[in-house]
Structures are given as C-alpha cells and as structure tokens.
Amino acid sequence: MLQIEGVTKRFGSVVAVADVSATIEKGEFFALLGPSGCGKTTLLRTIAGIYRAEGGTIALDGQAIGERPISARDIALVFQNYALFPHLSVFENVAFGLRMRRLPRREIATRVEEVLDLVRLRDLARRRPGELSGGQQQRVALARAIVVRPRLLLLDEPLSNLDAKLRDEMRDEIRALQRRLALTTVLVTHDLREAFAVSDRVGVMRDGRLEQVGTPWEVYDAPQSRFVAAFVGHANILSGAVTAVGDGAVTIRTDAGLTLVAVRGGLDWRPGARAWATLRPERLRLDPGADAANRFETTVADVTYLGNAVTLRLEAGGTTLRAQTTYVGQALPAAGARVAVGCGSGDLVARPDEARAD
C-alpha cells in the first residue's frame, strides 16, 4: 500500500504538488491523469525519491520512505524514453540491477530468464536495443523494472513514444502483467483511453492537486467539477441557473435559453443558483420521443463519419451541441436537416457551481 499524506513540492516560488494525499491499495492499478504541467510527474517523482517533498508523508506498506534515497525505497520505476544502455544486450540491461545489488550469477541468469519469458523477449536476449523495436525496447525497459521484484512500479508516460497501434498492444501488455504479478502500480499519463484502459482507479490532477479521485466509470460518470467533465470528454458542457428542486430532479435554464432536468443526487440545489450540466454525445438520442426528459430541436451543422460511430455537430437555439451514435448502415440526417435530440434525466450530469457530491 502506498500513502500519500500532505506532500508539497515547489520549484523555487511555483508550487508543482499543493497538499496531495491519496491512499493506493496493494496491487492496484492507479492512474495519475492531467494535462502537461498539472504536477502529475512531479508527483510520481517525488515518490520515487527523485525530488524531495517540502512537507507532507510517504509511506510504503506502512514504512515511511521520504526521507530514504531512491535507491533505497525499493521502487522502479520506467521513463518515458526507456533509458536503456545502447552498448549492452537485452540480457544485460536487464539484469543491470539485480548486479548492482550483487546477487549470485546463476540467480541473476534465472530471474532474467523469467521476466524475458513474461515480456516474451527470450529469443532477442542478446540483441542490443537499437536493434528492437519501440514496442520490444518498452518490454526490456518493463522487464528490468520488474526483475528487481519492487514493491512499487511507477510509469511515467510509457507509451507516448509509439504509434496508436502499438500503443494499444502495449496497453494490454502492461495491464496483463501488472494483474499477473499483482504489482502496485501508478501511471502518469495525459491520454484519458490508456487511464481508462488500465486503470483500477484514477486521479485527475489540476494545477498540483487532485481534483476528483475515482474508478474510471466514477470519473467519467460522475465528473465533480466542470475542469474533470472536460479533461474526461463531455463536449457539451453548459451553464446556466436553477429553476426549480423537485425531490428527485432539478431543472436548469441554460444561458443561452435551453431547459434541462437532471437527477436531483445528493447535492445543495437553490433556485436562482448558478449551475452547469453536460450533456454527453454519446447519450443524446436521435428521436428520443416526445416522452423524454430532455428532448432538443435541433439544425445538423455537420455529420463526420468515423466508421462505427458517426459524430453531428447540432445548432439548438444558438447552442452548439455534439451527439454520437454507433453506424451500422442508418440513414443519417444531412447538414441542414431538422433533427430532434434527447435524453433521460439520468444521462445528464448536473452540479451547482464547483460542487462536490456528499
């Protein structure tokens, strides 16, 4: 278990980490997210003891590690650009640490062996990185973390350096072997499909805090703040004010005239309050029913198609709107069509401003 109480880092008058805390279960997966300069590597590397905190606490299965040297925390950790040797073999760079703790040859040959086994790299033991790969040097740069048996994998940006295609293999890859080794795990990473992808929970981070921790679903579904609605997707996000508190929904006029009703959840909802909803592409329906809680005319301004799903771009009453739905051969509406869009109350996330859930 990893635990994160209090921890601060500044770069002379910036404050990269404010008073981040965070708990991280054994063998879980946790997912760092944020845009560039949130302070998500800054943080990972100040767990690992490359920086050092200005104040706050961390703890590795209950033993505090700040104050120890990297080498010293029993944490590996993989770089963005995989920080091989060119001049050793795979086999080397792998077993690079275990000879820096002075292990027996014979169990250094074995326990490379093994984790070359995992990666499935055995047959290129003996080729020297610039002769691999992007994909084969991120599995020897995996593999040499791993072989040190740490109780901690920090990953800071592993994949950024691939094309789409490997990097979606990779991700399987890391997933599959993090879940066989049962290894606690943080990523930092800025791209919300591979968070997503292999994560157990998130952190979404914003100017050098945590602004909402979660599984992915919690994230996605349950966005806290309108910088998290954003960062995970919600291309419609609107403001607005209350109009009226039901007991199990809310209504919101948008200000650019728009009325949405939203589940009401367990949230300080005040008339005349100001407020913000999304409305997700992927759950605004075309015909929705006259029956809907939340039904739109609407003008299609675009139609892009992306092969199984097909992204409109709708104007309603000077609101720009985007829905998304699945293309298995459909007529679809043209630019310039009539087109009526909506959506249950339940699909819609409303919070007052800069509200969090109880």
The other form holds:
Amino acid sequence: MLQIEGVTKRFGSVVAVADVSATIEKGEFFALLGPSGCGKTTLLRTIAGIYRAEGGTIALDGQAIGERPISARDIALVFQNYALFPHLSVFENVAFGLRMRRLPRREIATRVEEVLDLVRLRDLARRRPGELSGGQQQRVALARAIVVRPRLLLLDEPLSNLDAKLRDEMRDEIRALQRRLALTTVLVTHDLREAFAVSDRVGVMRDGRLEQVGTPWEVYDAPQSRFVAAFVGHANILSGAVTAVGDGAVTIRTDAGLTLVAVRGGLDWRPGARAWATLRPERLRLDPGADAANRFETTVADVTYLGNAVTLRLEAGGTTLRAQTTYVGQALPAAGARVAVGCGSGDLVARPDEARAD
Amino acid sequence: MRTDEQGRGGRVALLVLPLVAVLLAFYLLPLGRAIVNSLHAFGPAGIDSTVWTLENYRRAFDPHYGAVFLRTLRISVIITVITCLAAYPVGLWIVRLSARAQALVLLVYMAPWLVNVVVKALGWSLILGGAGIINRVLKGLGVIGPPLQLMFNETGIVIGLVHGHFMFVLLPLWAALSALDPNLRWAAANLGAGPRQIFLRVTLPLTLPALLAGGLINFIMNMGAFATPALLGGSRTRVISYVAYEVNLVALNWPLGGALAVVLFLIVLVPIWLAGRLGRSRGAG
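Having seen the form predicted alone, please provide the structure of the form predicted in complex with its partner chain.
Everything in the complex follows now, all chains and molecules, and the chain you saw is the first one.
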C-alpha cells in the first residue's frame, strides 16, 4: 500500500506537485492522468526517489520511505524511453537489479529466465537493446522492473513510444501481468483510454494537484470539475443558473437559453445559484422518446462518419452540442436538417459551480 | 541522379584539393624523403645516396637510442594513464554544472593549449624549481629537508604534459558524459545501484570508447612532444623527439634522424591500429 500525504515538489519558483495526498491499495492499479506539464511525472519521480519531496510523507506498506535514497526504496520504475542499458544484453539488463541485490548467480539465472518467459523474450536474451523493436524494448524494461519483485511498480508513459496497435496489445499485456503478480502499480499517462483500460482507479491531475480520484466510471460519468469533464473524453459542458429544485431533479437554464433537467445527485442546490452540467456526446439520443426529460430542437451543422460511429455537430439556439451514436446502417440526418435530440435526467451530470475559477 | 551524384563528388573533390595539396607538400613528401634518407648511408661527406643500408635502423635500436625510445614510451604511458584517471572526476564534475559554467570551465581546461609552450615551461619552473613555490611551502612546513627534484627529470615532463595535454582526454570524455541519458543513471539507482556501481556498470562502460579515443590522441601527443620535455626534462632526461632533433639539426645526420623518426612513427601507429581493430570488433559484437 502506498500512502502519499501532502507531497510537494518545487523546481525553483515553479510548484510542480502541490500538496498531493492519495492512498493506493495493495495490488491496485492506479493511473495518474493529466495533460503534459500537470506534474504527474514529477510526482512519480518523487515517489521513486529521483526527486526529493519538499513537504509531506511517502509511505510504502506503512514504512516512511521519503528520506530513503532512490536505490533503497524497493520501487521499480519503467521509464518513458525505457532507459535500457545499451551496452548490456537483454539478459544482463534484466539481471541488473538482482546483481545489485547480490543474489546467488544460480538464482539470478533462474529468475531472469522466468521473467523473460513471462514477457516472451527468452529467445532474445543475448541481444542488445539496440537490436530490438520498440515493443520488445518495452517488454525488456518491464521485465527488468518486475524481476526484482518490487513492492511498487511505477510506469511513466510506458506506451507513448509505440504505434497504436502495439500500444493496445502492450496495454493488455501490462494489465494481465500486473494482475497475475498482484503488483501495486502507478501508471502515468495523458491517454484517457490507456488509463481507463488498465486501472482500478484514476487520479486526474492538474497544475500539480490531484483534481479528482475515482474509478474510471466515476471520473468519466461524474466529473467533479469542468476541467475533469473536459479532459476526460469529449463533453458538452453547459453553464447556467438553477431555476427550480424538485424532489429528484434540478432544472437549470443555460446562458444560451436551453432548459436542462438533471438528477440532484445528493448535492446542495439553491435556486438562482450558478451551475454547470456535463453531457457526454454518446448520451445524446437522436430519437428521444416523447417522455425524455431533456429535449432539444437542433439543426445539424456537420456529420462526421467514423465507420462504427457517427458524430454530429448540432446547433441548438446558439449552443453547439456534440452527439455521437453507433452506426449500424441507419439513415442519418444530413447537414442542415432539423432534428430533435434528447436524453434522460440521469444522462446529464449537473454540479453547482466550483469555488475555484476556471 | 547519377550525374547529380557525380557532380557533387566532383565539387567535394575540388573542396578537398587544397588540403590534399598541403598534406602532400608539407607532410607526405618530407615523410617520404625521411624514409628514403633513413635507408642511405651517412659519412663525413654527408648523405651517400648511392649506398642503401639498414644500418641506421640497427643504430636506432642500439642501447643508447633504444633507452631513449623506452623512456619516451614509459613517460607517455604514465602521462596518459594519469590524465585518464584525472579526467573522469573532472568530467563528471563539469557535466553537473550549468551550460554557461560548463563552457567557462572547459575554456579554463583548454587554456594551456592557448599558451606558448615556452611560457608554460617558465611558469612550471617557478612552481616546481628548487626554489619554487612547492619546495618553499613544503620546506616552510617542515615536511621536507632538501628540496624535492620536481623538474629536469621525468617527473617534470609528466607534470608538464599532464597539464599541457589534459584537454585531449577531457574534451571527448566530456562530450560522451554529456550525451549520456540521465535516465540510465536513475534506472541503475532505481534497481539498487549505489554511486560506485552506477559509475562502474553504467557510466564507465558507456564512456570508455570516448576515453580510449582521447587517451590515444593524448598518448600520440605525448610521444611527439618536443618543447615541454626539452625544457622541463633537462639535459639528462631526453625524449626521442628531442634526440631526433639533435641528430637531424645538430649532428646533421639525416639518415639516422630519418630512421629515428620512422621508428617513432611506427610505434605511434601500433595503438592507432589496435584502436581501429577494437572499434571494429566492438561494432561487430
């Protein structure tokens, strides 16, 4: 279990990581998601011990490790560029950590071969990293990290240097490996799909802070801030004021004049207060029933065909709405057509305005 | 495409031409001349170009000149080893500085090359001489009785040339150290390596080719050094370049002088050839 409490890291006057606290359970796969420059890699490196935190504590399985040098933290880090030792063979790269731990030669050989089998690289053990493909190098980097049986595995954008197809394969491979070894893992990524596909929980970072922590479902379907809503996938973000608060639903009139009905979601609503709502494009239906809680008359501005899906840009009285629907051969509206779209009150996620200005 | 490439080849040849001419006129022709001379006999009347002989090469390896060659070789190796050992800490220190500070420090280390050799030797004599700074300080502290002999011997040559030729090792080493991915050191540390292990298992093997290249240049410069050994070595500690100079320009024995030059040239070729082989086998393996 990794416990981070109030960790702060500055570079000169720039605060890269600001007072971050999080608890990552044993065996959990946790993704730090955020745009570049949000401090996620710095946080990862601070946990690893490359950087020293200026404030806060880092504890692994109950032991404070913040003061320990990088070499004594029992944390394995996979670098974005893999950082394989170019002068050593695949075998020696993987054996490096075990040699540093002064294990007997026989045990080193057994464990390295075991791990190379696990990542399907046994045949390439004698090769140098320079002779391997990107995917193979990635697997060596992974093998080198897990062979030491670390208490915590850190992955810094491990898939960003691979092409799209390989990335999906490696992603599944990493996830399977992590499950099999029950490794507590923290992944840093800016790729939403990557984070969602592998992780049990996601922490969205912004400007050095953890903005929201939750399961992928929570982060995607119940973003707590405009930033999270906008960063995590496409979203229609609508701002307005609360006009009525009912039993289970709240009514918001947007600044452009749309009326939204959203579930209350256990939040504190006051009529007249500013609020905003997230509406995911895929939640907007092209053929809303007559009883849909939300119904908008729109003009089609643009239709984008994506093969298995279609996205539409819709104009609804000054508001642009993005809708997405799976394409299974149905008739599609043409640009310029008038269409009614809608969604249920549960499809809209509404929140009172954040105190923090965006 | 073909004509285009040929055209480019022609232009390149044209650009290289002045260099080829200079090398030919001032380097290859005299060298060829020296080789030819070294195979002629020398008599009271000067070079006898009618007689072809290996006598000069036999003399080049006689105890007198052989000892000079061995001394030159020994001094050069000692200087190269000391320089290589000293360049690592300096290089590691420099790459940790800011870019501006790096440029400044490198300039300081290159400064000896910008100062006239005679001026440098004079400076060293003020420091190393019997009444120089070092001896005065040590005597003042009561560490030594009679002054240490720090110049007019091999020690003087070694000190002078370690200083004078330091940058030939430092510069390639610095370049290799700055090109080293910092992630590699962090990766090693992350896997449990301490500073010593990181140096021995990552930094050293990855910068060794640069060190060897620098060491090779340094060694060749040491073998051929003339003024510094002449001024700091004194009359009892002569190196081959100085002896060859005396034979050529004082005794005017060009055949023997040519033979000495050719032998020195061949000795220097050996490490170059070895380095080439090593480079090829590393590249292949």
